[in-house]
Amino acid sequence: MALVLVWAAELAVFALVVAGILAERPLPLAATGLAIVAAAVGLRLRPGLRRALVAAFVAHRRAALAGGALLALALPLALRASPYWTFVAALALLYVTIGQGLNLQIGTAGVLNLAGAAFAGLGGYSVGLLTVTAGWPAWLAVLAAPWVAVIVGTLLFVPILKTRGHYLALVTIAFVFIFNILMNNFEFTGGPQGIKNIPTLRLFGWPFTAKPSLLGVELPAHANFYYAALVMASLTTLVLRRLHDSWLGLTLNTLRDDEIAARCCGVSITRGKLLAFCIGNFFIGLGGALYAVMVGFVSPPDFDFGYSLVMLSVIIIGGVDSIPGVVLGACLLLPLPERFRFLHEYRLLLYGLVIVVMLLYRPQGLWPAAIRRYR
């Protein structure tokens, strides 16, 4: 009974979603936010049900988590009518990626990072240079194009263990805005135009502009892009997690709450912050390369202090150092905003108004992370 519980949460759930991104008339978006509403408060107001749905999925995790990658699997399926909506879901779990590096240095080692932005930019222009310019194969300039962000990174990580808090925040705004004024002057990226016609990936043979087949339906061509997203976002999720659950993640732990602790005890505060820092730097810069093969197209505007921004904003909306809540924040905070598009003049400034409702109503984010529990 309580599989069958677990199961069909997810559908309509699944259902939900599904049914606000392809509602395009105000009649039938007014329907579908009225039912998640109601859903919302009918769990708010029956405890007894919500602890039954606690419950069940603690029981089966493993089946919720195989539910939840079916579903996963299916959402393009569910999509395939609309492709714009396919493309901007490959585009949320690009930030799942991008998220989670981050959060690996802000939420876990407390290592103030706001030049995500600049390091996803690196990690676009270099496949950019590497495929249009050295003729690279697209797989191989995602897999090398990360490298370049850790490099650079380790670079920047000499003035950045100099400084504490607001300093620290004003170091790496600065390189956003560098990174920003150096592409948008070097003739060798394009300058203000970008790199362009940067080639599609292909693997094995299969080009990632046709459009796959699903159960004998055919697909957008997005759909390519979307599998390979969500491949990466697992997999960055998976690796992180266990990073986080092990002694690695222990000693950044310590590093941000109490760093003359944490010295007492024999850790060193420049690896571990150097070490939190490149891994971050890792998967924000795969996030930005994927992009890159996604898109086609890379310039300035693409990486500017305002992404940076939004990067922060799915941490504080998911939760700081919960690794489900950045899943959770990027899965809402990318498609929301795509939904109510005639807002798109304000949109930094809704999520400008987000952070801050979030600081002060609910700071630990929708999806608190968890205490650590200790066997």
Given for the second form:
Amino acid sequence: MALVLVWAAELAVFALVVAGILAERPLPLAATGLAIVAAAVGLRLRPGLRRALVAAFVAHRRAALAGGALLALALPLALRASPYWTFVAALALLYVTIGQGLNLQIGTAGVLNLAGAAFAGLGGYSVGLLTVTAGWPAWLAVLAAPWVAVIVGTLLFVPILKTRGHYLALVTIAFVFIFNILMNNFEFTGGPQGIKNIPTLRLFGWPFTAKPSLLGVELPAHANFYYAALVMASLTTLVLRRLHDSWLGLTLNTLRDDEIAARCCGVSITRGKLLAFCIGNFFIGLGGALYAVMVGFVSPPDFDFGYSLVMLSVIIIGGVDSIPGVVLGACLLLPLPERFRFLHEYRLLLYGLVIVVMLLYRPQGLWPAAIRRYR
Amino acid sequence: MSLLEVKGLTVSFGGLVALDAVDVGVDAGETLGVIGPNGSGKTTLFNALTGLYAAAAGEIRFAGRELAGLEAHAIARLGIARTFQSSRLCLALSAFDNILIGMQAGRRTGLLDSVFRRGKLLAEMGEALERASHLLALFNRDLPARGFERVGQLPQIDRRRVEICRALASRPKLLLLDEPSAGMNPEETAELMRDLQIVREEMPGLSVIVIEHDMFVIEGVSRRVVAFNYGRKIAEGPFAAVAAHPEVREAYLGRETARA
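What I would like now is the form predicted in complex with the partner chain, since the data block earlier showed the form predicted on its own; can you produce it?
Time for the whole complex; same chain goes first.
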């Protein structure tokens, strides 16, 4: 019974998301919006139903995950008519990967890194240079690029360790701008034009520009990247969840909340922050690397400070230090402005507004961090 | 045998000498009381012992090792644990997490185990949680059941207990208690003295230094007492002798003036 409830709820969410994305004419769009509002109000007014749902999801965690995975796999089928939306879905998944890395730094360790765009850019530019200039195959470049983000991040670590709070944020903001100015002016990175014609991924001879087919249905070429991003986001989320529910997560939370208490418990602040910074930058760089092969070119505006704010918004809206929160935040925040194209010009304004409202009324985020239970 | 030997310890901030050539020693299994008015250097002594402040002069030998120049986390790993005058728990974390952090220095699993050998990590975490429950139950049998609640939701006295458990979790050789009864009413203070008695009975080999303003607590838990004033040690000995020492009486009560 509870199992049916879990799958029914997942299916309902899936149907609403797909309908919300694909509804073009005003009437279906309004109907979908109404259905979403009705569902939200219904859950709010019926605490019994809400509790039953939560209990069902807790009791059938594995089944819920399996159902969610199946629906995530099926999403390109539902979106097959629109290559554009398949691309947006893949982009949201890239932000899951990036958000998990950044959340380890900002949420878990309290290292307010606002240079997310620069570290993603280091991943993206590395792929560009390794493939176009050095002639590496794309998959090898994608695997190597995150390490560039890690290494450059380590060089930045001395000022990171010596500053806290606002000052730390300023240091990292400065780094984004330095990165952008350098990319704009270096000859070998193509200056303002960036690096074009990055070769696409090729796995076991399968080029990612070819249209795949699933269950006999032909999908847009971007579905290749959707699935690659899905695998990457799932693995990243699994790794970060396991790290969070371990000695590392505990140690980082403690040094975030009280450095003096942490030191007196034998925690090395340097080691803790360095680990958080390097592991986080790895996944941010990985997200940037896959972005480069997905889009086929990189240029300075792709990695400017605004994108650092988008990444920060994903974490704040989802829930600081919350692993499922990052997934929710990315899946909400990336597609929503695309849906309302007339808002696109004001996207940063919208993000800013959403952050202020969240911090005022729900600072713990939509899916707050849970207590660690180690099981 | 002497576990801790402090000789000529001096700590100064600019021109202010917070600790002036202090000698203190603690034997294994002994409880030492530290008294003195506000600003007399008691907490400074703890901060110097735990590596939060650097000593300007003097030496600190702990279990045969010189501590000068070691970082706070390295000193903690050698076996000095402490509590703080105003609680330094992580209120957003669970009571268990606050205690487990005391055990992380002794962990046997690494980062790769956390990700790839989950069973090994969870087994170790299970043991750690069990030990945390055991420590909590020493003081309050109902507390382990609340171990997964945020520590901010616990009453003051239980928070103080969680903090003591965190310090004990690292299996220290020396425990530093900085005014454990601060901010407590008489009933809570009585409970706290019982708690300290339990610590003594459960861990007979543990050395303890306790800073207190409450003379009843000091009298109840420690045989030997040192008194500080203006960063200097002004008296040392059994509680009754120190309490009766003229300089100590003067520090607490002021100079007796000749009656007119």
